[in-house]
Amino acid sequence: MAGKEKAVMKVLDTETAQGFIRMSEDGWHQGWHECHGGNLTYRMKKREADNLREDFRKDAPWLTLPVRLKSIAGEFFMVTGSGKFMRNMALDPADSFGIIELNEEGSAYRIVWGLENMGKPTSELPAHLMNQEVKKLVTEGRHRVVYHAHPANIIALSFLLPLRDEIFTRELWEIMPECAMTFPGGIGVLPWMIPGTKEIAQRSCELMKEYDVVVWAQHGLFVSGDSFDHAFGLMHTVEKAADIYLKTISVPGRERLIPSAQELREMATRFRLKLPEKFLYNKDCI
């Protein structure tokens, strides 16, 4: 087997790479990744990167980032490719995603594996890396996965509800109370913004200091988690709740029987959840 093929297989044989591929494929099967929509990054553990260093390219050029990210400088990330299709992730992984290394100043990156055929990292790379840095700091290193996708129901909901954190959180908690267990800290909401810009990256960072889930109105969802399962589960839960919400409001002449704020508080006590009181406001005051 040629050296290149050995390097490809060694990377793809790792549990991390297989988890990265599985999550991408699962999102595709959910219908969240039409065409080349959506992107995924994973901040590798030091031992994961060290085990693969001999197979990384050493002569790749450094490419300047539009921001300086000191807290994640020198780290390695698995990243999906720009213009790549999630449906091809399992079929041709070395073309569909890659591993990048940040320099010691956190001001540039280079592609050390994958993204073959002149591929580039996702166009949302600055947003991913900026939010990777934020989540590393606020979770003391626990969070490693940042995921963006286009789930149809939560996008539809962003055309109907006022774009406020309190309203989105409360409506989803009420329509599927298990949501309060999955994201007890609530969710953030951004208005529609041009994708791939520094502005949407910065605004997302501000919300990600408080939340693990951010709605990009009329666009999609942006989530963070400590594992592929956690991040995917957040996305899946929000989208399922949005689906139930849309189904219930589409039935004319029927009152929705939803739990009250007090019942949500009682559930929080039972399961030892800390639900911020700002999401348990009196809805009659809105």
Contents of the next structure:
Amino acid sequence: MAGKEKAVMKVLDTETAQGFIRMSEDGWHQGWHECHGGNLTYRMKKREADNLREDFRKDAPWLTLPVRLKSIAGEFFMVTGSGKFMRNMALDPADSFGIIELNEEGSAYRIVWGLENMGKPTSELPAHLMNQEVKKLVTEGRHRVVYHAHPANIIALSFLLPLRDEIFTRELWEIMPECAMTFPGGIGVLPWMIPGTKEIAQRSCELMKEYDVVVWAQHGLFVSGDSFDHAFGLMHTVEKAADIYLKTISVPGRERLIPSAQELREMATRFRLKLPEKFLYNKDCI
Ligand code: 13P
Ligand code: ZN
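Previous: the form predicted on its own; requested now: the form predicted together with ligand 13P:
What follows is the entire complex, opening with the chain shown before.
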């Protein structure tokens, strides 16, 4: 406005930062973030980053990434800090998370806000950024949130079920209709791998081309969504289904009453879901 100074927008006053903090806290309250377990990233909209430029540091050093991420080069991300507790996110946000900027080549990043006290981005940064790039490409820019947590029941299930996409998807779809509605594309499964590596990042990328959710066996769950609500809801639905699954198999001497593949197909028709046939196999044959 002419004659008036343009107000400097502060990161913590934005709806996005508040949504980021709320999601972290909600995950903590669900029991998914013991100690510093789990991490969250959000790919900011250009307008969101532009509005905050005056609140950003300009002199931070560039730090090299282990890969070149051309399709998200120059973009800004909210990222949780390595070793930071989701439990403290609301109490001390500027210490617990930060905003990073990728350079124009997509080969390095710098911290432009937050992560005070010498903090650095999550150790799973390769998995987050590489999958942010994959999901940006396969969803034509819709997906912006990548979330990793350690929910107890899906971890427990990864000690019990064969580590195959078809098995996890089908067993969870059978638990409640919400599952097929929330993850109609299915679930990917990775074996146990060393956390924070380029390898777990790469293997997740292969699966995230097809799925929005990947089980990291004996470790946790990795999901992507277009909003905080959808990413959180996906994590929550998978974990709740795993909880019910474990409860039902823990009752001795009772056969489980399971909906058939045909019933799942009929539900898919009714709700216009495209459930891939590879998950609707005949269970009598395996
Ligand atoms: P960070 O504290 O580095 O985010 O690591 C937590 C985690 O869950 C690693 O998989
Ligand atoms: Zn983890």
